[in-house]
Each structure stands twice: as C-alpha cells, then as structure tokens.
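For reference, the chain that follows is the form predicted alone, supplied as structure tokens.
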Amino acid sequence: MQKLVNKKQKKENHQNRDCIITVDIGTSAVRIFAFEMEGAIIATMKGFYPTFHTQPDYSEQDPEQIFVTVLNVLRNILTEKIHPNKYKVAAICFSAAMHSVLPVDKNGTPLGNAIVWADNRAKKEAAELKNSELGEKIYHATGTPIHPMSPLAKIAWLRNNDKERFASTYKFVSIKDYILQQLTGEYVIDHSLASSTGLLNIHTLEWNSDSLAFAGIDGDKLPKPVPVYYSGLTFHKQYCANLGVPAKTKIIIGASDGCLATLGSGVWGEGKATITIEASGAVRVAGKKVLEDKKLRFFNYLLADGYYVSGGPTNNGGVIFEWFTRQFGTFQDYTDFEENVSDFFKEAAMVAPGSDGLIFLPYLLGERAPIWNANARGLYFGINIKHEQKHFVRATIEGILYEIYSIGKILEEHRSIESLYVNGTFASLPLWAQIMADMFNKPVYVNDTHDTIGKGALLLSLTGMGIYKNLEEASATIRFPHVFLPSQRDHNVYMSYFSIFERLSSKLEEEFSQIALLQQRK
C-alpha cells in the first residue's frame, strides 16, 4: 500500500512541477531557456533574425520579424517541452541587448526598422555632446558613455535628420519594450535597460532632464521606468491562447543582457571580472559604487538593489569572427558554416601565439571602449610572404582578444582584478579562454552554463520570488569546474605585440576619420 501511495505522490509531484522560462532577445537570435526551480535546464530553443547594413554606419533590424520569431520560439518550447511534461510556468523573465531605438506611432506600429547598438550614424551628435560640459554632466548622471550607440544620440539624430519620422513618433522604445507592449499592451522599461540609454538618471531613477532636452523630447515620449523585478504585466487574451498559458502567468520584466550575464557568471565583489563574447563583447565588474572615470570611458549600468555593473563594451566580438568565416570559409548552409568555424579554430591552434607577427585591428563596426571611436576601421598589419590562411585565422582571434584586453587593462586602473570569469558562445571556447588567460596573465574560469544571460534571468526571477534573499546569495550558487592557467612565456609574447596593437589604434585615428569622410561623400 505504501508503494502505491509513493508512486501516486511521485506522479502528482511530476504533474505539478514549476518551471521558469527566460527569454533573451539578443542581437542575432532569441534564446529561450526553461529551467526547473532548482536550476536544471529542461529545454532550450532559439530562432534567428538578420541585421541590415543598408549604408555605412547603419545597423537596423525588423521589429516585427523579431516579434514573430520570439513568439514562435516561445510557443514551440511551451508546446513541445513544457506542456507535454506537465510543467507549470511559474514565471517568464525577459532580457535583451542594450541601446536599440524604435519609433512607434500611437497604435504601437513601428515607424521603420529598429536602430540597434552597432549603428554609428549619430557620430556628429555624439561628438558634439562629448566635447561639451553638458556631455560630461550627462555622463555622470546617466552612467552611459557619450557615443553613437546610445539611444540618446540616436534620438537626437532622428530629430536632426529624419524630421518627419521624429514628429510622427508617439514613443521611442527598445526592441524589448516593443515586444512586451505587443504582448501586454503596456509601455514599460526596466531600470537596467533604461540605465543604458543615456536618458535615465541612475541616481534618481527618473528620466534625466538634460538628456531629454538634448534629445528634444519629453519624458512621456519614453516608456515608464520600473524595477527589474516588476511583474505587473499580463498577457493579452489572444497570446494566452496562442501560448497555452493562464492569464495570471507571472511576467517578470527582467534586465539588460549584460547585467544578467554578470549575475549569471557568479561574478560579485572585489577581485573578479567577467568577460562576455557573443556578437559583441564586454569586460565587467559588479559592485555598490559607480566607477568615476575622468576620461568618461566606462559604463555604469544598474542591475538591482543598488548594484552597478561597470565596465567597457566592444562592438567587435564574435560577429567579427563570423564575418571572417563568411568571407573566407566554404559553406552552403548553416551546418556547413558551423563546421567551417570549427575547422578555422583547429587551424588557429596550429599557430604560435603572436601569429608570427601578423596583427589584426578588429574595428569593422567602429569601436566603443576603450577608444570610443565610431570611425575606427579594421586592419591586418605586418603581412609577409610566409603568412598563410591559418595565420590570418589566429590573428583575427587574437585581434578580438587584444581589444578585450585593452578594456580590462584600463578597468584595472579603478578595480583590482585577480581572476576572470568568461561566458558567451566564443569566450567559453577552450582556445579563446586560454588566449585570454595568457594575455591577462590571470586564471580564467569557465562554468558549464555558457549562456549566462539565461542563468542570470533565472537567478533574478528566483530572487524576486523570494527563493533567494538577495542577488549576492543567488550569484554564490554558480560553480566553476574549468580553469585555464596562464603561461608567462606566452604572456610576454602577447604583450610585445599588444603594444603595437595599442599604438596602431591610436596612431591611425586621423586616417580612420579621413576614410570615414570619403565613404560619406559617396
């Protein structure tokens, strides 16, 4: 009889298991995870969408295509993995890439494509603001470096260069805000994502008056800022039916991808930094204090509970290696593309550190930290007759990581860093992790959860639901089973070449500007 009771109880427990869904709206894809409450992954799915570069410095995405992709992938993971296995959705938490701007009309209809983080068209507006006292004042109030990436500069560009669209805009929203508005009918933005716009005062958590004046808008042109734990949204009825979820399903607004990647990496407190390399990349630290940098080089974005995630971003992360593979690989479809990437990694591993004197500046999309030069361009330097394809592969990887190192180098002027914790599709690869360990001359730790954005969204959700008492306790649950130790010999080699990389990045500033001007005249 007892065995029958236990069997029945196990069946009931199986039928009543809770789960949390995390939705990360990234640059090239949406990645959706389903987690058990204890953190085990139930399932994951993703869907892709393109970025359009219709002119030099332009990077745009179709918001409706992204929304349909998000909806379809969310429905598929629910109908194929969650509902059949009798899981109950305890919460759905959202995260997204930062710095996108989408003008919408009063019906919520997009007025053209969304302008994404890699877009550099607002160079003039950003340069004028950066070289002024107002720019410094805005930076210290908002924590966002003055650069064409920021929605602040993008909205100012629309005001100056697309007056009709600017005048027709009811709200300026991010891609994540747009998707949530479509699903729920509400215009809200979480404090974390809002803190990356250059428009939110990170000290008062209100829209910054100086920023609004520069952009030429009032606060009512923006969504309402709310805490990252905010769960006051509800799905429209048609999406409840489409997704097969109850109307009372908890929606947690979540945070920005960068802040959640830091949380999901378990990086908390002094002596630790995280490196993320997906399409773009960043070096980040977390703490209770804002990094006060006189050269305005770092971001200071909010996560929650008075914690700031500070550091520097690069435009040129994994997207650059993907570019290299598309240009020089041989493939017919996405499967072949993945094989080409793998083959290139094998080639790179055959080349000694330093690529036999071949150096790559990876600035194909301009650059943010540490040079903050939207006009920067890419360059292979030091080519000689003995260089083969494998040298170019290795130099491309090293160039991306020299840029990462240059961010970490100046970050150490403000915070001590004793160990690195890496995440993302590219940073977690053994070859990349070892090169970073050698460049930084520090141990590099990798956990088994490469997608730390999803893990961070889970930890945020569990904290908001009271499972963890705070984010520090949540982050302490992350374990790091893999470590890459540095080689002093290879570190010395990299530093010799890095000094050339750094000088080239500085010396070519005038040439970067000249070639950008020639492109604009076409």
Given for the second form:
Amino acid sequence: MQKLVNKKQKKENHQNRDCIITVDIGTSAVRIFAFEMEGAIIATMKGFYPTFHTQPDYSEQDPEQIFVTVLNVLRNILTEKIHPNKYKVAAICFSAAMHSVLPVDKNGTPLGNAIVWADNRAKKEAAELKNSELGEKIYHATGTPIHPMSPLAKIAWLRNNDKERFASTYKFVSIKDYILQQLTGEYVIDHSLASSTGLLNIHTLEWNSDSLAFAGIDGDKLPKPVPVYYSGLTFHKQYCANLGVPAKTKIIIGASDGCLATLGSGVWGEGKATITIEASGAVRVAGKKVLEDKKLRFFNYLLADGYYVSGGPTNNGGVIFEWFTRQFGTFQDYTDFEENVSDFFKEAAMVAPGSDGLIFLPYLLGERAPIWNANARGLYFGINIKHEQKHFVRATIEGILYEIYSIGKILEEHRSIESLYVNGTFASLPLWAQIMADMFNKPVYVNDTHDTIGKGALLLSLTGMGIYKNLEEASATIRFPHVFLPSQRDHNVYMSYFSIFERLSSKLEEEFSQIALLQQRK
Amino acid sequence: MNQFILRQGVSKELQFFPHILEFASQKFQTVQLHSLEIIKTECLKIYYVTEGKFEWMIDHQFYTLYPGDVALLRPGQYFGSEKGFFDLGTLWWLCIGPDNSQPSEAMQENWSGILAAEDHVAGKLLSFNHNPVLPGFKVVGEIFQQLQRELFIQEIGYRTRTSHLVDELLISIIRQLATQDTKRRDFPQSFLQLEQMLRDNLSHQWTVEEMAVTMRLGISAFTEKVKNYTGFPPLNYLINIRISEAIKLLKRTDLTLTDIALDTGFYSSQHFSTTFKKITGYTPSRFKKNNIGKS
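Now the other one: the form predicted together with the partner chain, given that the block above is the form predicted alone.
Entire complex below, previous chain first.
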C-alpha cells in the first residue's frame, strides 16, 4: 500500500515536468538520453548498427538500418520511460559522427550505403590535394585536415570512380542529414557537422568554392547549412503520432559528436584540454580562435557563436589494446574478452613507469595527428632478455598514451594547457588517467560517466532555449568527481623515453613507407 | 591397421544403420588414377587423415590436410583432388545421408538420439560453416576406431552403441566448429559474423536458439549479451534488419507487399504491415507512396 502511495506521489511530482531528449547517431550505435532540465539523466537507451568492410579500405553503413534503429530506440525510450512518468518533451536535439557521405536521389532514396568516417578509399584524392597550394588554401578555409576521411575527398572519389552514382546524385548528405530529411522532409546540415566536411568555409559559413570545384559539384548538391541552434524543423505528423509527441515538438538540429563531447566534458575556455579515448582518440581544446598550424596538423571544427573546437585525432586508441588482448590473452576456459582485458590491466600495474625501457609505437592503423602518416606501423623497441609479458602489456598502454601526449605537446605550442579533462572508456580508467597525469605533468580530471556527447547536446539545447546565457556558463555546470595528480619523478622517466618515441616516429618514415608497400603487395 | 570399405546395401554390417551410406578405412600405397576426381558431394562426408599429406580442393579452395585433420563436406560441395587421385597415406571416411531404403519414422528415430530441434540447429550450423577443414581434431579418429569395433565385433548392444557413436561424432564436430569460430574472438566480432549470417538468410524464420548456437552460447546468456551489446533482444534486433531491408525494397522495387514480406522473413504481408506500422507509424504502402515520385 505504502509503495502504491509513493508511486502515486512520484507520479504527481513528475506531472508535466519538462525533459530534453538527445539523439546521438554515433559510429556504431545511436545513443538516446532523456535529461531533466537540471541535467539529471532520466533514462538512456541505445541501438547498435554494423559497419560493413566489403573491401580493405571500405567502411560503410546502411542508412535505412540506422533510420529504423533511431526510430525504434526513440519510440522505446519515449513510450517506456518518458510518457509513463508524465514528462513533457521540451526539445529533441541531434548529434552525429563526423565525415559521413551518403548520395541520395531526387526522392531522397539512398544510392547505396553511406561512406563513413573510417573509410579510406579516397586516399588518392587526398594525397593529390595534400601537398598542394590548393590543399593548404582549402585547409585554412575549412578547418578540416586534408585526409581521405573528409567528405571533400570522398565526393571527389565518387566523381572519379563511380561516375554513374555521382551523376544520379541529387544531394550528398551526411547520415544525420539523411535521418533528419526522412523525419522532416528538409535537407539541412548544422554548421558544426558541415565544418568537418572540408566543404564549408568556417569563416563565412558558406560552402567553400575551392572545395566545391575540387569535388566537382555545385553548392546546391549539398544540404543547406544552418546554425546548431536551428529549430525550424518539424517531424512528419505520422512520426509524431507514433512517438506520442505533439506535432509542434521543438527539434534542435544540434552539432557533431566531437564538438559536443568537448562541450559536455566541461572544457570551454582557456587553459583546459580534453582527452577522449574510445576505440580511437583525440585531444581537443575549445576557443574563439582557430589554431593556425603551419604543418596543417590540427582540425578546427566550428561549434557555435564563434567557438571552435580544435585538436588532433589518433586512429590508435583503445582498439590497439583490444588487438593486443585478442592476440596475447590466455582465453583459458572460455574466459570473456573483458576478463582478459582486466587481467592485463592488473599485470600492467605491476610494472614500473617506463616499462623498464620497453617502448611501443602504436601505429597499427597508420596514424593521423600528429604525424599524419597512413603508412606508419607498430613497433616494440628496446626489448631485452629481462622483459616479460607484463612489460609488453604496460608498454602497449604507455605507447598509446605517448601518442596522445605527442598530440597534446604540439597543441601546447599554440595554447597553454593547465589541466586535462578525460572521458571515454579507456581514458577514464585509473591506470590510464594516472599515466596521462604523469606524462603531461598536469592534473587529470576524470568524468567517468559515458554521456559527454549527450550532456553536450543538453547544454547546447538549454543554451539555445535561453536557459543558459552562453556555452561557457552551460559548460561550467559539469562536475569532475575524480582527479589524478602528477608525480614529478614519473614524469621525468616518461619524458626520457618519450624523446626516443618521438624520434623513432619520425626517423622511421622511410621504413614505414617500404613496409606498407610490401604489405599491400600481399 | 586393417583396411575395409562398408557400403550401404552391400555390406551386411550396415543393415541396421540405413543412414550410414559408407564407412571406410583405406591406405593408399600407390597412385590410383581417377580415384578422386572433383565431383559434387551427395551426402554429409567426414574424412579423417591418419597418415600422409592430402591436397584437396573443396568448393574451389585449396586445402592441405595432415594427420589428425578432419575435412567436413556438406551435400552439394565440390570435393576432390586437382590431380584426380588420392595422395599416398591413410584415411578414414564416413558418409551419412537420409535413409532412402526404409521411410519409416521409427527407423529414423532409432539412429539419432539428437532431438529434432537440436538436429535442425546442428544442420544450420553445418550449412553456415565456411571452413570445411578442422585441423588437429583427433577425437574424430578415436570415434571412428570405436565405430569400427562396434560394427565388426557386434557385441551385445552394438546397435545402440553405433547410433550413439554417430551422434557423438556429430555433436563433437558441431561443438568444434562453434569453438573454432568463437575462439579468441570477443563478442562484438562473433556478433558481426552472426549479423552477416542473418542478412544472408533473411527470409529464414530464425529462432533465438539457432542464433545462440552459432555463437556457442546458451539461450539466456546469448539473449543478455545481445541486449547489452545492441540494445535490443535478439529477435527485435533481427526485426530492425528485416524492416530496413523491406524499406529498401519498398523504395527501389515494385515487388508486392507479400513478396517483400516473405523476402525479408515475415510470416505474411499482414505480419509485415503490423510490424512496419508499429516501428514507423506508417503502413508499408503509405510509406512507399510518400517516398517515391515526389519529384
């Protein structure tokens, strides 16, 4: 009886309370959060979709499966967690992974699968542009590094290699634009996502004519760029009815996942940098100025109000440790993969910083920032007769983090960084966070919740709705429960090895090219 | 080792086991031309190498087998040697097929103790197996030896034992196939393989048990892991694939709703329409109308 009363009270308390739904269309799943206006999470649900690798350099996703999954998860969270608790949806805000390209025809029907960020088929197009004057001009105008990941290179690839598809394309959209087009009938792209295409001039917020010429298209082949707060979209009636939300429900277009992760990790303003390590990783700073790097090593993506998120991405994050576990884990008695991973963390903790002189270059997937060398490969260096398995385990982790440090170090040439804010499955592990604190010799704040993108979308929505004055005020609401302080002694150890790490990474350039060529010949 | 070839309908040792079409142990000491041309396999055939080195083509792929290795051939696969003969060495083989001589159900139940449902799953697993060679799988050799003893000595209870041994053999092979696939693989990798299997056979009415067995997991562990990983229970995840394929067919083809429903694994156009409406809010025909010809 008491329970029943409580339940009733609870329901009454929730009567008509507003909530914000954030939809993140990520690299392998859609993650939907429902937040109270004050930031508490009401519920979260996700829906996985696969990536297809039909050829070595290809990474594709099925836009229809993503669409169905988004609809399904959105409906589930609304009907199971929101409507029964009498929440009213104040806004739905969207974010998505960057760099995807999907050609659609006049009816909006996809011409094949979407080409996603990890796809490297446009190697030739990117290389052609990379060391040219035009490439440099495009980089400075668009903020996107010249790389096969960029939609600019991908569209150029389609023009050169898939003429039929290129010719029948009505628009080149991103996966997020496609989902929104299906839901609302409009072709729009937010400035943030557009700023990662290599096609948007981040200073004028218009499609960049040099990029359009290189890709071989007119601006009308792309969706209309709109600000991240844009809320002029409405869902088709049937979708509203099916989701159980009013027809005039506010839709906020939102931004890219990278920009929102930075906002949502509370890093906004001077002296702060954020480190994310999931399968891949990135080091980012936010500010009102773009980083003008002469060697073109950083991205400058626009979020809003003249704020840029700048930094460098690495291919070789947690995926490398997973690779190591798969190869060298014992897997006795059908132990789970996760158990083998955690056994390895224990082993790594038994070795002193520096792995007794064993150094690992983690470039198994080639590397983006800071060396931008797709041919780079992995290496264990300095092996002596006393090294045991546990040294290899620790060296692998340290190698991944030296790489992160090398990005941060170059960022520091442009910005002063006093503290680091880490998030993501791997970066928030205590061992990893401590190693980063020691390498950078700076305090590392850990946010171990896995909702930084959702949080970022929430803060963006609340700012767009006028509840926060600006993004700076919004980001100040993020709290960091754990801090790891650096040890000067361990810092010195890491630095003596890092100088070797750095020199090996550049010294081996010729050998990297040779071995990559031999490997391709196979 | 003594050599023998038992053949159904010829060797009286097999008279009570109509599903065993052939069981043999042979030592090849000289080249026998045309003894192994590449032809279509007609039964489930299991080879086990005890001596020598055998170079075979299975479905246009080249394999080399050493002592202890097993080759597993499904009906319809092309098998043989490019040279057209058996390499020198020693082999066991067993052919199992449907019982054509006596169509009585009682007889069929006699030979296999594997439950009907499990048998179906086993069949699925065998048919999805892309790698026909199981290296270093000595259990098969041991079972063949026992099988030979039972069939030749015919001690009391040999009919039961023989049937049990054939079941044991099939179960061992199926488990080995599943282990081979999942060994050193984390869940995400094995799941992607299952995902592809579902896509390749979308019109099949998949059960959770069939899906679970391909990942060598029990039904409840499998369901929980899939839910954790994908956010959906297995059959709901499958519905996402079915509906997204159906959307493509709606948008790109003029197939009837019934054809689309059956192609994408729904029981009927009614079942398809209900599920489609539940997820999208549209009936399939309305959805089609909205998405074509707006230009």
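In this text the structure is predicted, and so the values were computed from the model without any measurement. Residue numbers count along the first chain shown, from 1. The term rigid core refers to the maximal set of C-alpha atoms that superpose within 1.5 Å between the two forms.
S.K.: Cα of Ser487 displaced 2 Å or more between the two forms, core superposed?
M.R.: After core superposition, the C-alpha of Ser487 moves 2 Å or more between the two forms.
S.K.: Given a core-based superposition, decide whether the C-alpha of Ser310 shifts by 2 Å or more between the two forms.
M.R.: Moves: no, less than 2 Å.
S.K.: With both forms fit on the core, has Ala374 moved 2 Å or more by CA between the two forms?
M.R.: Ala374: C-alpha displaced by 2 Å or more between the two forms.
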